[in-house]
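Just one chain follows, in the form predicted on its own, and it is written as structure tokens.
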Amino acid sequence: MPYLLVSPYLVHFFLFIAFPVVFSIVLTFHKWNIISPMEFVGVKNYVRLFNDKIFFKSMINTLIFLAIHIPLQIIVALFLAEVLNQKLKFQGFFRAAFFLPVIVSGVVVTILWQQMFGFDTGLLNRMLVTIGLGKVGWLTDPDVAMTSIAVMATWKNVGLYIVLFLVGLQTVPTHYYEAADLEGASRMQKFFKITLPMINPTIFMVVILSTIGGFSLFIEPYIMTGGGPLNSTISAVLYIYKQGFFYYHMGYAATLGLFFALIIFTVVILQKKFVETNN
């Protein structure tokens, strides 16, 4: 009976996790376009990887996205969590409203923001023109496009991290603030001396989750820019997808995916070590 009860999980594990992982590793040593039989090529895919300038460009783009997205997300989420942690009218409504974008389809949100970022008819540029400023190429300027995507991704995901910060803020003992009030501490002093140190574990968790989510950046650049302009917004996952399903270089796509997975694994391990050291 125990083996019968765990058999659905074992079947799922071997079919959808173990087999794909092993097959993808084997595929890295082959050339395959899905239609023709696989052709063994040895380590040619790995040699091509280390000479692929566009792939490393996509890695740099992903890191730029993370450098903008993570600090922005932490600041906005923590600020809004502080506000929503106060006694407000319609507190439940506002908490639900900020969380709503998280459960909305990423494709829907991306199309919405794509319209807002439009150069001629987008809402943002129409507002800029109204106040006498020039239009901005939110998605057409290589220097601005990735920042625009990072802002949109922050709006989409910030509700989840507001909830996490709210949980962290509500676990801070109130007598710390009462003692600080007796000592005449200002609001800023209480925030930096009490709140931040007490929610340190929550901040680290948000950083780790944001990092993993940021590395999987795909829908936003795929729909909004297609990786352009001039490959300025092509992410690593989008580039792997294009190699596999646009050009049918399945062996090379598997090689890129394996290499990228090792990078994510390394980053998460380093973050875990950092968190353990600071705790």
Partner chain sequence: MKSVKKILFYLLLTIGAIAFIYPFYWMITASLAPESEISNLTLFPSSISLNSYKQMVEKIPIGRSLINSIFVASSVTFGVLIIGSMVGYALSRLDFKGRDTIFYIIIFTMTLPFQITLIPQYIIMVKFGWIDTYYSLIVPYLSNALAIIMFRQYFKTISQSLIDAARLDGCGELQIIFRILWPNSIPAIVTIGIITFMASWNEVLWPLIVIRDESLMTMPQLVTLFAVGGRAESQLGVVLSSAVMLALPIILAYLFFQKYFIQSMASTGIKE
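Given the form predicted on its own, state the structure of the form predicted together with the partner chain.
The next block holds one chain only.
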């Protein structure tokens, strides 16, 4: 009977996870467009990958995204969570407002921000012009476009992290703060000496989830920029998508997928190590 109960999972696992993982490794040694027969090409896909400027570009883009997205997200979420953690009226309303973009489809958020980032009529440039500054090519300037996407992603996700930080903040025993008050600690001191160390696990979780999110970025560049300008917003998944479903290079797309998966693993493990050695 137990085996009967777990059998749906096992069938699903072998069909949609175990077999695909093995098959993707097989695919990396082949050239295949699904229609004609598979052709064995040895390590050609790997050689190509190491000489592929767009692959490296997508890596750099992801790193730029993470370098902006992770700190920004932690700072904004922590700040708003700190403010919300006071005894205030309408606390539930504010929390619900910040959470709104989390539940709405990324497609909607992207369409909205595409308009706000608009060069001539977008809200952001209008505000810049109003206060006497020049317009920014939020999505048209290759040096800025990825930053714009990182800011948008922060807006979309930060509500979730505010809630997680609030949970974290509430686990800090109040007598820690009372003791600090007795010794005359300032607000800043209390934050850096008590709050921050106590919510370290939450921060770590935000870093891991954001990293995975950065490597999964797809719909935002797909809708807003198509990966441009000059490939400055091409993301890991968008590049796999293009190779696989635009050019039908199944072998090469699988090679990209394998490498990105390995990179995600490595980055997450390194982050884990970093946290463990620092504690």
